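The chain below stands alone, shown as C-alpha cells; this is the form predicted alone.
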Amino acid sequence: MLAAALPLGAAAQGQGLQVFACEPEWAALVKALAPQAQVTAATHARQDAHHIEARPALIAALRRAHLAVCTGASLEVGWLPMLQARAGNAAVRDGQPGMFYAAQQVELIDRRASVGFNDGDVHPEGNPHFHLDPARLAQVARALSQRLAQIDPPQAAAYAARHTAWQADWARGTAQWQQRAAPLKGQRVVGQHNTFAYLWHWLGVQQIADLEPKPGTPPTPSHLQSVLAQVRQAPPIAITHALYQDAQPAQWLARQLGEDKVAVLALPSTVTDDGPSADLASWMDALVTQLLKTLPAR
C-alpha cells in the first residue's frame, strides 16, 4: 500500500515515520526535530543539488515516504518533479502536507522578475541556499516542526518539545558564532557562484568577484583572467569553492595572486556525511573556523 493511501497520522505513528530529504541540510533539520525518524537523503555534500541521477533507489525512498523536505525555489526543478512522477506517491505531490519546500517558509535574497536564455543558472524565485543563513533556518525549523506536528499528530507534543529545546540551543549557538566571527567583518572574498551568498550577508563579508562568469557556467580561462585584474591591486582574504566544485580554478587565481598570501577554502556548503560538519551546529561552526583561519595573525 502507498503511503498516500493512509491516512495522515495513521501513516507516520511515530515509529513508522518515513522522510526523504532532498539535502542533507534538511535531513540533518528532520533529525534534530524527529530523532525517530527514518530520513534518506537524496543528495550529499560533494554533489551539487541542481543535478543528480534520479536514480531507482530514490524513486523507491520517495514513494514509501510521508513527508518530503526540499528547499523548493527551482533548486531541484531538473529531478524532484521526474522524482515525483515517477514514485506516485499522492502524499508528497506539490500543495500536499507531505510535500514541505522550505523556501515558502523565508525571504529570499535576488529574487528576480523575470530570467533571460542567456542569464545562466539563476532563479527567478530568488537565491536558494538560504540555509547558510542562520536566521533563515531557525524559521524554517519552526515551520518544520509544526508540519511534523500536522504529519503525526500522535507526536505533536514531542515536535514542539525538540524544537524548543533546538530553538534554544541554535539561538545560544548563533550568538556565538556571531561574536567569534566579528573580525571578519567588511573582509573580501572571491566565490564561484552564489552558494555563500546568505552566509556573506550574514557575517558582513563582501564577495567582490564569482570565479563563474555566468551562473552554473564553469570558470573559463577569459574570465579568470578578467577576475585577476579585478583582485590583483587589492587581493581577497581567500577564495572560496564548495566541495563539489571544481578546486583548480581557485587554485589557479591564488597562484597568480601568491598562494602565501591569499587562502584557498574548499568548504562545505551542507552538512556532510560525517567529520567536523557532521550535524548543523558543528557545521556552522567548522565555517567559522576556517574563515577566520585566513585572516592575519593578530
Second form
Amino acid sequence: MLAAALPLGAAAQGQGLQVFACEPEWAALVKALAPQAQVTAATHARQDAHHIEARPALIAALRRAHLAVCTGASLEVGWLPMLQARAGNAAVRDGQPGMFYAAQQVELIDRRASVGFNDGDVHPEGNPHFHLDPARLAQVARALSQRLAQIDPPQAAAYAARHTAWQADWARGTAQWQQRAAPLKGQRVVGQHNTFAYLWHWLGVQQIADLEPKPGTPPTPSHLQSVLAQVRQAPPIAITHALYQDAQPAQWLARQLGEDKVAVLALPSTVTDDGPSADLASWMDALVTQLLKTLPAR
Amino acid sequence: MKRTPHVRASAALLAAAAALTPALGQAQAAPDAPDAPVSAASVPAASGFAPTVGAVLDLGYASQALALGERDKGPHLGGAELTVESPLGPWLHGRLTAAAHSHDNKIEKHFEEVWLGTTALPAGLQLRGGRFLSQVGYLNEQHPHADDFSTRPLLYRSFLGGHYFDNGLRLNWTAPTDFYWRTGLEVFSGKQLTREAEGAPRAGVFTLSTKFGGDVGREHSWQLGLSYLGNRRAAQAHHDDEDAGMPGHGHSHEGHAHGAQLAGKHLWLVDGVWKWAPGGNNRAQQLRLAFEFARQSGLGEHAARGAASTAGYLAAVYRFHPEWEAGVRTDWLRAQLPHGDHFHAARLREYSLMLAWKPSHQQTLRLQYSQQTGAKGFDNAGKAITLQYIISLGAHGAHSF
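Other form of same protein, the form predicted in complex with its partner chain, not the form predicted alone:
What follows is the whole complex; the chain from before opens it.
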C-alpha cells in the first residue's frame, strides 16, 4: 500500500495515532471513534479550561501529536496559541487538517458583534460550552470521524463504521435522557458562569441568575446579595456550579434560601477520569440523574 | 542612534516578507466565519494576513530608586508596549513590538521585537530572524509586564540589561519526547548588550540553551534550563573609562537603560521552576517557585585569572485566590567592578515582598517593598516601596509557563 509514503505513515504502521485533546470531552470522543489512538487530554474536569498554563508537558504532548482536537471559539485563546508556537509541530498549526476546532462544526449561541473592556470573559464567537448539547456533540462527532479518516486514510473505513455505531447509541441515549428529563422542563436554577447554558436550553431549564457578576469574574458578596434579593420570592430548584468552581458562594446562597428547600449541585462540566461520568454517555446520564434528584418527590 | 539602521532593516524585512506572502490581504477573521457549519472534510484555508493589535501600559510610583534599579523615583512609566502580530501566509509568523519606558525621567522608545518566524518546518525545527528577546535563562524570553515582581531580578539588571533583545537569528529544535525538551542556538549582533566596542565582530553574541520540563502527577509541573551566552564584544568594550560598568555611577555615557551593566565574555545560566496547584486547578490556587543562578567570567584584560561575577535569585509566589497573589524574592549579586586597570569586589543583596490584585486578566495592581542590604561598591542601595498598575488592551498573546 501507499500508506507508508503518507506523512502519517508512522501512525499507519502501527505506532499509533497520537491525538492531543484540549478538553476531556474531545478526548472521550476520540477514544470512542478511534480506540487505538493514544490520546492526551490537556485539561480535566477539575480545571478551568479558560485558564490553563502553557506547561512544558503540554508542549511536549502537542509536539508529538498527529491531530489536535480543541473547542475553539477563543476558549483556549490564553494557552493554545502558546503551545502551538512552542511545539513547532507543523501538522497542528491552524488551517492544517491536524488542527480540528469543534466550534467550526456547529452554530454557537450568544454570539456578539463586539466585546467591551468591562464585559468580562465573553467570547465574540459565542458560548463555547456547546459539548453540553447532545445534538451539537453529535455534529462534532460526525465531522471528527471524517477528519480522522482524512488524517489516517488506511483506517478510514474503520472510523466510518465506529462513527455509525456510536451515532446510533448516542441518538438512543439522547432520546432516553430527554424523556427522563421531561419533569425538568420549565424548572428554574441559579448557575455560575454560562457553562451549562446549552444543557439548560436543551432540557428547557431556566437559569434565572448567575453567581458571577460578569463572565469569568468570581462571585462577590455584593453580587450574591443582589442574586439573593432577586430569587428569594421564587427560589430555584437548585444552585449549580461546575466541579472546578469554588462551592462556597453556592452554599452561602442555599443557606440563605433554606438548605432543605434548595439543593447545591456540583456538576461535572465534562467527563471525569473515573467515577460515574467516565465516558460521554454516562456523563450525560449522570447530569440528568443529578438534576432529577433535586425535584420534590411526588 | 546606532540602532536605528537595524530597526529599519528589521522593519523592512518584515514588510518585504509580508509583501511576498501570497495570502496577504486575504484576511480571514474567525469571528466573521459564516453561521453555517463548515463541511467536515474541508479544512479552513491556512491563515493569511490576520493581524491582531494589543497594547500594554505599566504605570508606577516608587518611593526611591534602587541600586541597579529599573524604576525612577516618583511617578514613572514602567513600560508601554504596542504589539502587532500576524500569521504571514501558511509558513511564517511575524511580530512587531514598539516599547517605551521612562529612564532618568526621560521617555525612551525602541523596537523590542521585529521578527519573522517559521511555523511549518519539519521535525520540530523553528527558525526566527529579526529583533527578538533572547531565550537564555527563565525570565528573559518573557515580557516584563508578565513578571510576578515590579522589578526584574538583580541577575537580569546587572548581566542582561533587564531583558536582552537584539538583532539576530535563532534556530530551535523541540524533541518528540515524552517530556519537554527544547534546544536552541541564537546569534546576535550583541550591540544591545555591549554598546561600545571597537573592531568587534558582526555577530557579537551567541547563545546556546536547552530546557527540560514536565508534570509530576496532576498538581506539579517543573522546568529546568541551562544556557550559555558568549559575548565577543565584551572583550572590546571600553573598560578603560573610569565610569564604564560602574553601576553606582550610573551609565551616563550610554544614555540608555538597556545594555548590560556588567560585561563578560562568558555567561552561564541555570534556571529552575516548580509550580504546584491544588487539584491541578491553577486558576484557583497556585504556588510558583523560581530559581536562577548566573556566573559571568572573562571580565577583561585586567581581571585576575578565574575572576567572576555571580548573581542569583529565589522567588516564591502564591496565588491564594483567583484575584490575589503574594510573593517574596531574595536576590544576590557578587560582582567584580572594573575600575581603570583593576577590579573592586562588590556585593549587593535585595529582598522583595509583593502583593498583587488581578481583578481581571487585563489588569494588575501590585504593591511591592524592596530592601537592599549588605551593599559594598554600590553607593545608592536603599529601600523602596513601589506601586504598579498594569493594563492591557486588545489582543494580548498567551503567556508562557
